[in-house]
Every structure is written in C-alpha cells, then in structure tokens.
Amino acid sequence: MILDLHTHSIKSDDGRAKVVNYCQWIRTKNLPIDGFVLTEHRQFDGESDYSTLARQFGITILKGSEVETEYGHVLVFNVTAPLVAEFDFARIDLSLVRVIEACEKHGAVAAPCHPGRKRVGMCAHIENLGVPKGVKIVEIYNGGSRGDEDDQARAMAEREGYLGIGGSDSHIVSHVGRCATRFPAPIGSEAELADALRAGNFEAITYRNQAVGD
C-alpha cells in the first residue's frame, strides 16, 4: 500500500486544496498512491469526516497533524483526544522531546519533516541544540524540497540510524503524490498507520522525476 503521508487542505492556513479535489486528481491522473494523510498545520482537525469521500473514490483518507518545535516541523500520526490534551498543538515553540514522549505515551508516532529545510527543518538546529533524543523516523523525501534538502535529510537519517518516510507536503491539488511511503500491507486507520510505522517495515519513495500527474 502506498500512502502520501504529508498533505494539507484548506483547513491549513496556507492550504489551497479541497479534499474532494485531491481525490478527483488522484483518480483522474491515475496516481500510483492508495491514499493520503491530512497533516494540517498546528492543529488536529477532529471535526471533518471524510469517510464518504473515501468510499466514493476508493481512497484511504487519514488524518494527522504537523506541529512546530525548536527543531522544526514534526508530523504526528494517530492523534487522539488524550494526545491533544498533552500539549497545545497551536504553539510554535514546542519541545520535540516532549512531543515524542507524549506520542509514545498515547500510541502516536512523531516524525520530523523536511529536515533539510532552512529554519523549519531538524538539520538546521542540530549544531546548536545537539541530536534530540527519541527520534526514530524522519521524512527523507518531501515533495516541496528544493536543492539538496532531501540529500541532507537522507544523509542525516543514515548518520543517525533513522528510518525514512516520504510525503508530498502538498498545499495545492496538483502536488499530491509527489512523494509517498510504501507499506507491505493495507492500512485502514490512523492506529494501523502508527502500528505500521512502529514496525519499521516501510519504504520512502519519490515520483518527482517521473512527472506523475502531469
């Protein structure tokens, strides 16, 4: 199963994509992904229900979050009510270690995203802050990366022994599916996604050089 683990809809302050349009684009362009995870900025959208869309298009639609820490931005998968109560998702100065600890406590998974990006990526902060404890997974393919940002991410992952995931970081419809993550078995819920990530049996993939969807 192939999932784009990093997407944004109009629920994010800088997102311009409607979820229904993501589904239409994936089907119209025959993109090689089975679904996507909505990781809205600094929040968890617990209100929206995309189950009807998922059934209509035969696409897996899951929800997560993208939070901000002193080490940059971090994807959070399998967000639950107890996890939301642990820290303020809207803050831009969260402690990465605390986020990881809270996720582990409540069955979620935290993964620093676009780590090679200036200011908002983990690589930019290691020299001053040191290597943070508890990181196990990082995003090594990001659909919005420029220059050598993904190279930096992969180099850090290899150096520190991190597993790598991929996501498009799409904010507009046509960018969905640029990067993704392949799992060996079907995933139908946020909890199953977290279990699969903890199991470590997955592969980050990129379609950026294949003009998929163009």
Second form
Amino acid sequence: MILDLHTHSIKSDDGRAKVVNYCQWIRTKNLPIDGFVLTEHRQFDGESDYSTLARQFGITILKGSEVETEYGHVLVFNVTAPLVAEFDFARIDLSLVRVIEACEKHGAVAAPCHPGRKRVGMCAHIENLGVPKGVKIVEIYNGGSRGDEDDQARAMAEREGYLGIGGSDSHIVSHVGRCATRFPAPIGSEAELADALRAGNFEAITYRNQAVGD
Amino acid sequence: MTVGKITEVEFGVELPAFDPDTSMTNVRRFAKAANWMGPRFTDHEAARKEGLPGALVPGIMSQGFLAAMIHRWAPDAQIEVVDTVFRAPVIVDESYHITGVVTDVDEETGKVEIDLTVTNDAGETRVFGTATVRLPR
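Just the form predicted on its own so far, so send over the form predicted in complex with its partner chain.
What follows is the entire complex, opening with the chain shown before.
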C-alpha cells in the first residue's frame, strides 16, 4: 500500500486544495498511490469527516498534523484527543523531545519533515542544538524540496540511523502524490498507520521527475 | 488550443505552458509602468547588497504572467482570483516555466479552478497558487 504521508488542504493557512479535488486528481491521473494523510499546519482537524469521499473514490484518507518545534516542522500521525490535550498544536516553539515523548505516551508517531530545508528543517538546527533524543523516523523525500534538501535529509538519516518516509507536502491539488511511502500491508486507520510506522517496515519513494499516471 | 465555454473544459486538462520573459529589460519596463522602480527589482548589484540572490521579479508581475497564461488559454475568461504562495524568489534574468492545470469545474456556475506553478530549470517550485476563473456557459 502506498500512502502520501504529507498533504495540506484548505484547512491549512497556505493550503489551496479541496480534499474532493485531491481524490478526483488521483483517480483521473491514475496516480500510483492508495491514499494520503492530511497533515494540516499547527492544528489537528478533528471535525472533518472524509469517510464518504474515501468510499466514493476508493481512496484511504487519514488525518495527522504538522507541528512546529525548535528543530523545525514535525509530522504527527495518529493524533488522538489525549494527545491534543498534551500540548498546544498552534504554538511555533514546541520542544521536539516533548512532542516525541507525548506521541510515544499516546500511541502516536512523530517524524521531522523536510529536514534539509533552511530554518524549518531539522538539519539546520543540529549544529546549534545537538542531535535530539527520540527521533526514529524523518521525511527523506519531500515533494516541495529544492536543491539538495532531500540529499541532506537522506545523509542525516543514514548518519543517525533514522528510517525514512516520503510525502508530497502538497498544498495544491496537482502536487499530491509526488512523494509517498510504501507499506507491505493495507492500512485503514490512523492507528494502523502508527503501528506500521513503529514496525519500521516501509520504504520512502519519490515520483518527482517521473511521468506518473496517464 | 483555446477554450471559450465552460462546457469545453475538462478536469485535469493542462493549460499551454508558458515561459515568461523575466529579462531585466522587461522587468524594468514593467517596474516603470507599475511605479515599482525600487533597485531590488531593477539592479542585480543593489539587490545583492540587500542580501537578495539577485534582482527580484515583482510579485505582481509574476501574477500578471499567470493571468496572461490563463487568457492565452481562455481569452474570454473572467479571472476572479489569482491566489499565490511565494516559496522562493523569482530572480530577474533566470529562466522559469509556468504550468497550469484544471482542478475543479463547476458547469452550474461557470467557475473553473486552476492550479498554477512557477518552476525554474531545476524543476523547483518557486511559486504556486490557484486561480478561479469564470467562463461563459
């Protein structure tokens, strides 16, 4: 099963994509992904219900979040009510270690995203802050990366022994599915996604610079 | 190929790609017309002294390129919104490519939504956004 683990909809302040249009795009363009995770900036969208869309298009639609720490942005998977109560998702100065600890306490998984990006990526902060404790997974393919950002991310992951995931970081419809993560078994819920990530059996993939679909 | 009516538009259709003229000559012409004659737009050296990688193509000029691409595709379209997110600067005298693709079609209202992306020669997204246009029914 292939999931794009990093997408934004109009629920994010800089997102311009409607979820229904993501679904239409994936099907119309025959993208080789089975679903996507909505990781809205600095929030968890607990209200939206995309189950009807998911059934209509036969696409897995899951929800997570992208929070902001002193090490840059971090994807959080399997967000639950107890986790939301642990820290303020809207803050831009969260402690990465505390986010990871809270995630582990509540069955969630945290993964720094676009780590090679200036200011908002983890690589840029390691020199000053040191290697943070508890990181196990980082995003090594990001659809919005420029220059050698993904190379930096992969080099850091190899150096520190991190596992790698992929996500498009799409903010507009046509950018969904540029990068993704392949899992060996079907995933139907946020909890199953967290289990699969903890199991460590997955592979980051990129479709950038490739013709996909029709 | 151009379109005239909403019924001619299909979801997922790509607009004809467009390579804008970002030469210093053209940018200076635009800056003068728009009364945006700041040195950061018209002088590479002055822009670098401000810490920029080079002279910037004004944001409203980039938006104008996007609008021009839409009107090349649909001359009768009424552009209601061009909503852009600037991820990285667009530099004068560098090559860029603008692509657009239809991501929503509402035949009832005549509205079309278009994804817009400005990339450089390396394929990096510098600007992305969406446009909402209205076409005759």
